[in-house]
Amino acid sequence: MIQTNICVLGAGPGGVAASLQLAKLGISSVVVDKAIFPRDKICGDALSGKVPYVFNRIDKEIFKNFTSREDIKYNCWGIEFIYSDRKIQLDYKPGVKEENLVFEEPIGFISKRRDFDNYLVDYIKKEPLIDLKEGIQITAFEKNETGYILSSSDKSTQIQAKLVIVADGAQSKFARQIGKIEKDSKHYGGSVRAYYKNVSGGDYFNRIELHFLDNLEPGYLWVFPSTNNQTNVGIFMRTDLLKERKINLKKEMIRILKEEEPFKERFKNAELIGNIEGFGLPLGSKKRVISGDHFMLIGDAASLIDPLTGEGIGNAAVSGRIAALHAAEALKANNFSAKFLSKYDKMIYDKLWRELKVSAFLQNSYKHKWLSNLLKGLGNNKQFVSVLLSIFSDVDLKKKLLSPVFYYKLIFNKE
């Protein structure tokens, strides 16, 4: 049996993000993944600028040699927010400073998850502090005095934790049995994604577009231009919303793709590469327990989903990095119980709750079409703009949204 203070369950992004963090302040971890990487991951493949911000402050080096990867990464300079009758654009700015930190690239990126992941994951491979346990898929989890030991099926891998870093994603069956997460259909979404090469059109040099369609609202599909002559495509809906409508999210991409204009053109030419393929995203649209004795919950597997976007990588590492840095204040307390890792709850809802609300009634608004009607004519307000482009790029929204001045520049437009 395998012996350690912290198990990391998952090496996606915020598995890493925690277990990297954790190195970095000294402390050893064992991560364990189902998958042998390099691995397909279904997703939309953005990186908000969150993700070079967590990395970043973990180790400057792993964004620094990511941008120079141009066989796996595709620069992100802006969003397009693309209605029937409007378009409200958003530019990312280069040399953005967070905290001293200076963005010489663009703060997003695209780069497809196989890729993304891998190259996270050969970090990890070489940190002395972790143990990389690739190819094996814990199924049972029993709870004992001194934290949890983790099984594999056979029991041929068995491992004792005081804490677990539960980051194995959205269908995470640690979260569902041991954290009582429930799928709450209001709460979650749907999506279909596909690879498609030789796609024409769009502004395919600097944006990625979010088309908000009528029959899909609130959802939207979106075009995200990739490595390699591909775009990624996709369409993303809440789960209530598709029972009640019964859609069929891969008959709808594919009607909407060669029957709606601008699609019909665009996609004219394209080339399906592989299957389209579907995932089910945990909207961090209402708050949850995260954690609880001798565990804490992080990423998808948190429901830490962004319920306007569906992106997700960022929050995983932000959550993955806070984490980390709460697991040692509680190995240093050797206190691994519930009331004591309550504490991170509330850090991650202090980072990210004002923002996920945002989002949130963003989302909403697509019910009630005066009020959509209302937003959409916002696009040329800079205060309006600035949270859109917030809830991609910046770090702490929260301090934006609790200054009033900020409230009476976005009704009055106000510069």
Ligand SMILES: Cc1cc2nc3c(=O)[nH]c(=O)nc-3n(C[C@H](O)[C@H](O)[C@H](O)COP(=O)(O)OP(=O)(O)OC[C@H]3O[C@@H](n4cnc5c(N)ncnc54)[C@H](O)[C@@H]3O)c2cc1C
Contents of the next structure:
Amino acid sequence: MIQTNICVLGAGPGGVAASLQLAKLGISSVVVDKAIFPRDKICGDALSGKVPYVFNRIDKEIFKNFTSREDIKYNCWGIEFIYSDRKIQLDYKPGVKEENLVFEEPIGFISKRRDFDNYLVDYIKKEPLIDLKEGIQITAFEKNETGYILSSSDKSTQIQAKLVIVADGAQSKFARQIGKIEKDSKHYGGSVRAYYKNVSGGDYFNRIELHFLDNLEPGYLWVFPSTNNQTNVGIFMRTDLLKERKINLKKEMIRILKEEEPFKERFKNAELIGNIEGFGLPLGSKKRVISGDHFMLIGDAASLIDPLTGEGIGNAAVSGRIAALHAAEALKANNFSAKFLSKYDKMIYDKLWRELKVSAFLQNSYKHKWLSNLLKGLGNNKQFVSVLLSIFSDVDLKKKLLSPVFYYKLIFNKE
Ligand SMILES: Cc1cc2nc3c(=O)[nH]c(=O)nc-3n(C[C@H](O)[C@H](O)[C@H](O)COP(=O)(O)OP(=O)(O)OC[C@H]3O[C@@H](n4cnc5c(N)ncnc54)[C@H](O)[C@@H]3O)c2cc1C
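Now that you have shown the form predicted on its own, what about the form predicted together with the named molecule?
Full complex below, order starting with the chain above.
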């Protein structure tokens, strides 16, 4: 039996952020993952500005080295929101000054999760305070006086931990069984993703494209340029609407790429690499209880994905870091009670709820055509464009969307 104060269940971006932050505080942990890295994770592979922002707070070396890894990442200098009748394009050339912001660095990256997660896992492999156990699937959780015993199905691995940081993603058994997190189709996303070769279009900016097609709204079809001349393509939609509209995402994606413009032309010589694969997105559009006696849920296990953009890597890292900071307090106080750990919930929602709420509001605005038309019509408005960009790059700017003054300035074009 392995004895540890803290076990991190899952070595995705959330689990890595948590274990690395613990190590920076001088605290050891056991990290267990069912996969042997490198492994794929079905994802759009887009890393917004939030991801380097959080990892920089843990260790500046991580992204300093990542930015020089041309083999595993693609720089992104622009975003395109495409509606049936108009396009909002946000492009920033390096060094161009816009609204007092100088964009010396790309607004984001595309990195295949097989590469990105492996890059992060290499960091925890080098860290003496982290004991990584790969290729071990945890299937049972038994509570005792000390905390939890996590076991593999044949019980060949058993880990006794005072505190479990649960980072095992969207299908977390722990979150469902112990955390009582229920799947709610209004707050859950369905998606498919595929890699293609030989897709035409694209230019200097390496824009990520979000296509808001009528039958998919408030979801979208994405086309993201990727490494090795490949393109990551997928659809993200709320599960209740998928059922209501009886959409089979895989068939729908194949149909759109084959029949609808501009895809028809751009994909006419494209070759599908591998399969079109589906996966779920637990959305952060409602608050949940995300801790309890001897555990804290992070990332997808805590349902923290942005309901508008489908972005979850940044929030997985944010929650991993906060869980580690609070775990340090719990260790100091030798208190792993639900009451003590509930402060983690407060810390998470103090940090993330405002932006999750804005995204949920915008996601729901599809029902009110007047609002989405207003938003679409603002494509040339500099303030609006800077805020749209902020949704993907700068976290604090997004808070502007909550201010009535912002809408006043926006609508009446006042400075
Ligand atoms: C199709 C799709 C597209 C997306 N696109 C984007 C995007 O472009 N940008 C973005 O920011 N987010 C995107 N997301 C969301 C993003 O993928 C997740 O929010 C993110 O991966 C969450 O990180 P995590 O660390 O919480 O969990 P994960 O990354 O899912 O990691 C969980 C880890 O736990 C391990 N694990 C699971 N079960 C067990 C077990 N029983 N025992 C041991 N180990 C276990 C897994 O092997 C895995 O390594 C997308 C999601 C989907 C489905």
